[in-house]
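The chain below stands alone, shown as C-alpha cells; this is the form predicted alone.
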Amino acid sequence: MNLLEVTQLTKRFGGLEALGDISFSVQPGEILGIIGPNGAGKTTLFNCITGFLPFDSGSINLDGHNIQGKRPHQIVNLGLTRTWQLLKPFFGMLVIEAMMVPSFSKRTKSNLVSKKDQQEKVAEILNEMGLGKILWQEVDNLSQGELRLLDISRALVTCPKVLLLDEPFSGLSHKETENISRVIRNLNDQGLTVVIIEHRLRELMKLVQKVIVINFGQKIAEGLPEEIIQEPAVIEAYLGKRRLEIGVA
C-alpha cells in the first residue's frame, strides 16, 4: 500500500494552471526526489499536499486517509509534516523553546505523555542532528547549516510518516550539504519516509530511489536517478531544445 498517493492534482491561479494532472506515489521508507526548473510548480504542490493551498481537482491520500480540504494542522497529526525553502525560525528563542512549539501538537502529545517526555525526545532529536550542544543558545546565533538542521529537528518533534523538504541544501557549504545528506540517511534508515525538493541534483541524486521531474506545472519523467539524467525531456527542460539539439547535454 502506496503511504502517499497524488492523483490527478490540479492546481490554478486564476488562468494560469500551477499543476495540471500531477500523479505520485511513494512506498513506505522510500526517500522520493522532485526536481524541475525554477517555477515549475513544485512548492505549490508540497503547498497543497501539506494544506497550505486548496488544489482544484484530484485527490491526496496518506496512509489510506483523504486529506482534501484538511488544514496544515490536521494533516500533520495525520503524520505528514515539512520543511521550508525560505527557512522560518523563531527567532528572540532558545533552541529548546524552538522545539518545544511543536510538541504541542496533537500527534506530539498523544506520543509523549509527560512535559518531561517531550524535553528528553526534543534534545534526543537535537543529539542526532548534531545540534544537542547548542541547547541552550539563542536561535539568533546559529548559522545557515544550523537553521537548516533545526527546522528539520522541529519537524521530527511531531513524530511523522512522511517527512517533505524543500530544498535542505539551499545556502548551505559543501561539508554542510554532506551533514544534512547524512542526516536524511539516518532518519530514512530509521524507517522515515522522505519527498525532497532540490536543485543541488548532484547531492539530490546520491539519496533518491526515485525521481519525478515537474516543468511548467506538468509531470514530465519519473523513474530511477540514473535513469532522469539521460531523459531527453528532462535535459530540454533544464538546458533548451537548442542546446540538446547541437549535442551541450
Second form
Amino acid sequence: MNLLEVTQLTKRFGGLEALGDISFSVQPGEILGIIGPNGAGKTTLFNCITGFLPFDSGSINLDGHNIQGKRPHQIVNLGLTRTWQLLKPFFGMLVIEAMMVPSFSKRTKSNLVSKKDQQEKVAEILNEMGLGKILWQEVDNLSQGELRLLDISRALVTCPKVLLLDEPFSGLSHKETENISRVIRNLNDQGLTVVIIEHRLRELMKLVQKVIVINFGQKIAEGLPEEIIQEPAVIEAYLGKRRLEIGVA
Amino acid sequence: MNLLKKIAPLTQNQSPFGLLILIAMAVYPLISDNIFHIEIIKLAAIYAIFAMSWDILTGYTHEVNFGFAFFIGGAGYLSGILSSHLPVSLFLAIPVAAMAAGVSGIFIGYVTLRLKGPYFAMATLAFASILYKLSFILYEITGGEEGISGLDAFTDDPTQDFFVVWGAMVAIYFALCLYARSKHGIILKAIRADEDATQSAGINTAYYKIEAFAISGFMAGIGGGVFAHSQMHIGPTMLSGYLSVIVVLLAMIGGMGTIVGPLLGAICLSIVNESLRIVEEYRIIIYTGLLILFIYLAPDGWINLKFIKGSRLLSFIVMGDRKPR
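Shown: the form predicted alone; wanted: the form predicted in complex with its partner chain:
Below is the entire complex, every chain and molecule, led by the chain shown above.
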C-alpha cells in the first residue's frame, strides 16, 4: 500500500503551469528524492502537498485520506510534516520553548497522552540530534546547522508518518551535511518515511532509494539513483544539450 | 499545602519588580491621604489595564492593534448605558460590557485574520472610527459630544474607589501573566516568529490569534467599564484615536510582549504626564518629547533593553526568568 500518493497534480500561477500532471507514490519506510534544476517546481510541489498552496486539479492521498482543501495544520495532524528550505526558526524564543510548540499539536497529544511522555519525547529527539546542550539557549544565537537540526526536530515532535525535507543540506558545511545525513538515515532505520528535495546530488544519491526528476513542472524521469544519472533527459536538464555540429567542428 | 500547590503557578516565575510595583501602589494610599495623588495613581492603574491587555495581543503576535479605543470606549459606553438607562447594577454592567467587547474581539479577529502589518493596523483603526462616529450619531442614547455623566460610582470614598481599580488591575495582571506563560503564550510567540512554521508544527494558528484577540478585548472591556464608572463619566474621547495611540505608546515604551513592561510604562508615564500639570502650557510638548526620546533610546522598550536581558540578575529581577546555566 502507498503511504503517500500524488495523482496528476496540476498547479497554475495565472498562465504559468508550475506543476503539470505530476504523479508519484511513496511506500512506507522509503526515502524518496526529488531533484530538478532551479525553478523546476520542487518547492511548489511540497507547498501543494502540505496544504500551504491550493492546487488546481489532481489528488493527493495520505494513508487513505484525501488531503485536498485541508489546511496545513490539519495535514500535519494526519501525519505529514515538512521542514523549510528557507529556515523559519522561532526567533525570540528559547530552544526548549520552540520545541514545546509542536508538542501542543493534536497529533502529539493523542500519541503521547501524558505531559511526561511529551517532555521525554522532546528530550529524546534533542539528544538524538545532538542539541541536548543548547536547550536553554536563545534560538537567535544558533548556527545555521543547529537551526536546520532544530527545524527537523520540530517536525519530528509531531510524530509524523511522512517527513518532507526541503533542501536540508543548503547552506551547510561538509561536516554538518554528514551529520544531517546520518540523522536522516537513523530516522529511516526506525521506520520513518522520508521525501527529500535536494540540490546537492552527491549527498542525496547516497541517501535515497528512489529518485524523481522534475523539470519545468513536468516529471521527466523516475527510478533508482544509479539509473537516473545515466538518463539523457536528466543530463540535458542539468547540463543542457550538446551541440553536435560545434562539438565536431 | 494543597492550596499552596494550586496557587503555585501564580507565584512561580513572577517578576519581583512587577510585584513591587503592585504593592507600592497599594501602600501609597495607606500612608498618604492626598486625594489628588491617589486620583493620579488610580488613573495610572487604569492605563496599566489598557496597556497590559493591549500587550497580550500585539506584544505577543506583533500585529499592531491601532483601534484599541474600540474595546475600551465600546465597553465603557455599553456599561454606562446599561447602568444609567436600565436598572442594572454596575457590578453586572461591567462584566456584560466586557463580554460584549470580548465577543466583538472574536468578530474583528476573524475578519482581520489574513491581514498583516499596516493593513491590520488600518482595519482595527477603522473599527474604532466607526464606533467613534456612532457615538455622535446615536446621541439620544450616548449623549453625543457630552457623553453620559453621573454614572454610578463604585463607592463614595475616593480611596476605596482606588482599591477597586487596583484590585481589577492586579487581577488582570495575574490573569494575563498566567495566560502568557501557558502554552497559549508560547504559541503566540511562535506565531510572532513565523506563522507558517507554527502551522507546520500542527498548530491551528487562526484559533490562537482569535483567542488572543478575544482575551485582549475582554480585559480592555473591563478596563473601559472600570474607567467609566470611576470617572462617573463617559464621552467620545474614550473612543478617540488619541486614546488608541497613547495605549500603543505606553506599552511600547514599557516593553512589548512582557506584560510587566506595559505595566511599568503605563504607570511611570501616566504619573509623569499628570505631574507635568504644574507647567500645563508646556505639558504636551514635554510629554511627547519624552515619549520620542524614550522610543529613540530604547526602541524595544525599557524591559527589553539589552543590558537587562543579558544579565542573569537583572533579567530575574525584572522579568522573573530563572534560566538554568
